[in-house]
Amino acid sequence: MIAYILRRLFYAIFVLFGVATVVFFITRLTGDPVSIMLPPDATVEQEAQLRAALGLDHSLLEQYGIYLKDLLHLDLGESLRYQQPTIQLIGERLPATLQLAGASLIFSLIIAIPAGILSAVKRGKAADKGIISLVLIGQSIPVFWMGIVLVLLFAVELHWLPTGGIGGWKHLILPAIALGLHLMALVTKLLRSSLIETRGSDYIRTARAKGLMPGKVMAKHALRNALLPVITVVGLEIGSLLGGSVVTESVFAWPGVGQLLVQAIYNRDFPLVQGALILLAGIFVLINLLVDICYVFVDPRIELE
């Protein structure tokens, strides 16, 4: 197990190195941050002084070398806009993003697992058709559009919930639904398909022939095996929840890393963009590692080699 985890950690470091390199060069394609940090009537000397102060007077390869050296020391640099350590700015916003992603995940699974089981058990009946229709709607609606519709309906028209911002649990409901709707539809559809396939297996028929109760067959035999692909998809989609929070946080004015990232892109704040993307990629890689380890415990037939 330890050798397996170490090998996966090596792959994770390699992936993060690739992400860090791609992010560094892509951010440099967005333009010169000095041009939007100084007034239009700034002199050439003022631009040169600011560029030198920000470390942008070096060649691109020299900047890349400095960037990698700082990364090795876990130094994500200082924000060009806020003049504060990038890690500090991200750390202040990260709890809000994780809170939103966690609420979206819980909302998705609470709805998707019972709906997937019911749809598989009632296959071909009215309940199954109704759930499949809702799944198709959930997968077809973009996050930003759903967010706007929820705000117009529940905040503007009915005045049941706030339009945005962060506060109590009421502020969390609409963005969590908007962000988690796609995952809910995906898990429902996947669990339904997996359960239908599993329920047709020989060992399920054997369990029924032995006289086991339908509920016990479902819980002990069918559901456990049907959850394997669901675990994989949920693990991968958690990264999508973090990435999708960029749009959701902008729609609902949620003060998380996604909103900070959008502002940093507008301001051409290279260190802040790099730091936020590396952090999101790191969380994504870590979750995938945990999913792989969970796989071994859920299905002991899977070997670590």
The other form holds:
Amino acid sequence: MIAYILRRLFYAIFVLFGVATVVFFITRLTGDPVSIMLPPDATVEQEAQLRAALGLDHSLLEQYGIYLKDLLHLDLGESLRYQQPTIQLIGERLPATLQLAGASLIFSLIIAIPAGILSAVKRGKAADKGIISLVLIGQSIPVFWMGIVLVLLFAVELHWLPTGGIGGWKHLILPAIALGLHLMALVTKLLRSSLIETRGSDYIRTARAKGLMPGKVMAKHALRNALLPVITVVGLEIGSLLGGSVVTESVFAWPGVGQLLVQAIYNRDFPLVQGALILLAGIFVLINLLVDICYVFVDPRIELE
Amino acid sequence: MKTKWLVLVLGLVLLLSACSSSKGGTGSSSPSPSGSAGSDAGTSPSAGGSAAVGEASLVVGQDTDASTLDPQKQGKMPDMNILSNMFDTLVTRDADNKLAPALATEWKAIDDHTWQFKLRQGVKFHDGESFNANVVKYSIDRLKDPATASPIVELNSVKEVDVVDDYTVNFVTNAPDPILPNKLTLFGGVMVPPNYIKEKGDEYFASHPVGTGPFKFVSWTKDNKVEMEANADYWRGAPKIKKLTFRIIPNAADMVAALRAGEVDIAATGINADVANQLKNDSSVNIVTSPWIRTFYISLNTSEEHLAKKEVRQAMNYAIDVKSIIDSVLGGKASRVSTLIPKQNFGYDANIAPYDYDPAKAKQLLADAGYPNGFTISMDADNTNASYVQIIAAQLGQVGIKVNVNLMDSKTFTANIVAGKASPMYYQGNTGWTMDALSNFQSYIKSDRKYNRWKNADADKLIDQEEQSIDPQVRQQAFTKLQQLLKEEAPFVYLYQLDSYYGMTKRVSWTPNSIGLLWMYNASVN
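Switch from the form predicted on its own to the form predicted together with its partner chain and print that structure.
Below is the whole assembly, all chains and molecules, this chain first.
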């Protein structure tokens, strides 16, 4: 197990190196940050001065070398716009993003798991049909549109909740719903089909034949097995929640890493874009690893070698 | 059945999110406002944590946060909007846009290279430090120190500041600077506290600013809000607003929603003619427009084959029906300009009439230039200006000039212009915030300037005159001749100056200014 984790961590470094390289060169394709950092009437000397101060006067390969060297020292550089360490800026915003992703995850699971079970148990009945229709709607509505509709209804018309920004718990509700909707639909559908399949298997029939209570059969035998694919998907989708927060954070003026990243891209703030993306990629890799490790505890058939 | 579920689930989500937010370090230096809100779930009509709580509190919304709260390390309006409420400048503008005393009480040019400023006595920074001549010297020295890496460029002309006595300073310039007092009304004119910065360091100052302004800093959550409270000892007298908050709302639709929900009292961005039309029937919101100094034009690259001909450039000016664009697309909230200078700025000459709309003449001029069947050309524009640019392109099409419009995001658009990679035509706005035509012309007209796309020896001479003389009459003459030349040679297509739009809740009273600065000292709420 330890060997497995170490091996995976070793691979993760390669993945992050790849991300770092791609991000470095892609940001350089977007243009010159100096041109938009100075006012239009800046002189050529001032531009040259700023370019030198930012290290942008070196050749591209030199810049790449410096960047990789800094990265090895875990130095993600300093933001061009804020003139503060990138890691500090991201660190300031990360709690807001994690809070939003966490709330979305909880929201979607709390609805999806009962809905999935109900839908599987009442297969073909009205409740199932209703749930499946809602799932379809949930999967097809774009986050930004849902966000705007929620704001118009609950904030502008009803005045129950704030339109955006961060503050108390009330600020969290609408963005969490908008962001969690896709995952909720996905998990409901997946759990439904997984449960239907499991319920048709021999060991369930055996359990029933033993005279176990239907509730116990469901909880102990069917659900436990049916949850395996759900855990995989939820694990992978946590990454999407963090990535999806880029859109949600923009719609709800939520000051997290997503909004920071969008602003950084607009401002050609290379170190900040690089730092934020490397960090998000790192989280993604870490979550995948955790999902794999979780299997061992959920499914005794799996051993990680 | 289903509603029961929903209620249960929502309840759980609320509970969980409440737990997580009480721990949640959001990077804010402020105490969390959620503590007291926890008990009134869903019952209070003003749900926004930062929404207008007390009567004398005001929330202003804009789309961009300050990049820093160190006034000498920024050079853009969104930063200045926030900072102008905590800091004062040496000079300011009155309601008629005339230069007016602020931290300096009077000023005069004592020779071609020296401006003398008398300073206000008895002014104190929020931490008690006194304002005097040494503060001015320190502020300008710090601004010009390469270690500060200030993006503020307009004080390049200043060589040094000499302290004459406790309340008199001389600004010595490298070359004559006729508009130095104008330049001290915004960015470069901000005064910072020497002892506080020396004691606490630059970094601390940038997140805990101390100024002499009408409001004192309270807290800043980046990309979310800046909170301030009234400075009761302000030298103009305490402001009527007791608590001032700047909310950062990048998305225009969200800004309108926040305004309609009453979370934002003044929406300074996100409102335009379309939105104003939608909000016409909303009884809770006032749409206020105000004359602004931003002029719009199309820059023409006169080294391009077609645009090298004066007739073609004139034809373009005749071909566009600016008045109908103003009436139909801009809701009448704009005025026609004859060149690049807005009406309010020094140097504007009302005797120079704009081009008439005359498509027949445009066709004739095109034929004279050798293009009776027109030609095809491309034009760049920021995608937020799409609707205007498309009408302009269509009108040029009617006289035979087929315009391919390239829409792009504003930063790419600007970067292309700076890099000299823009199309032969681009649609651009210009805000000369010094309110002197010098600023409207400086980067464009003289041959050696950054964005110059038209070379003319007469224009170069006239620019030297208005930039190097401190005699207003000499300068006005030069400006008048420049405008005549610009109209005749038509190196630009001249369009309009826009009004600025603000959405305000009914309880607010605040008068916008021509520069568009969100200075809230004079604001009040009912």
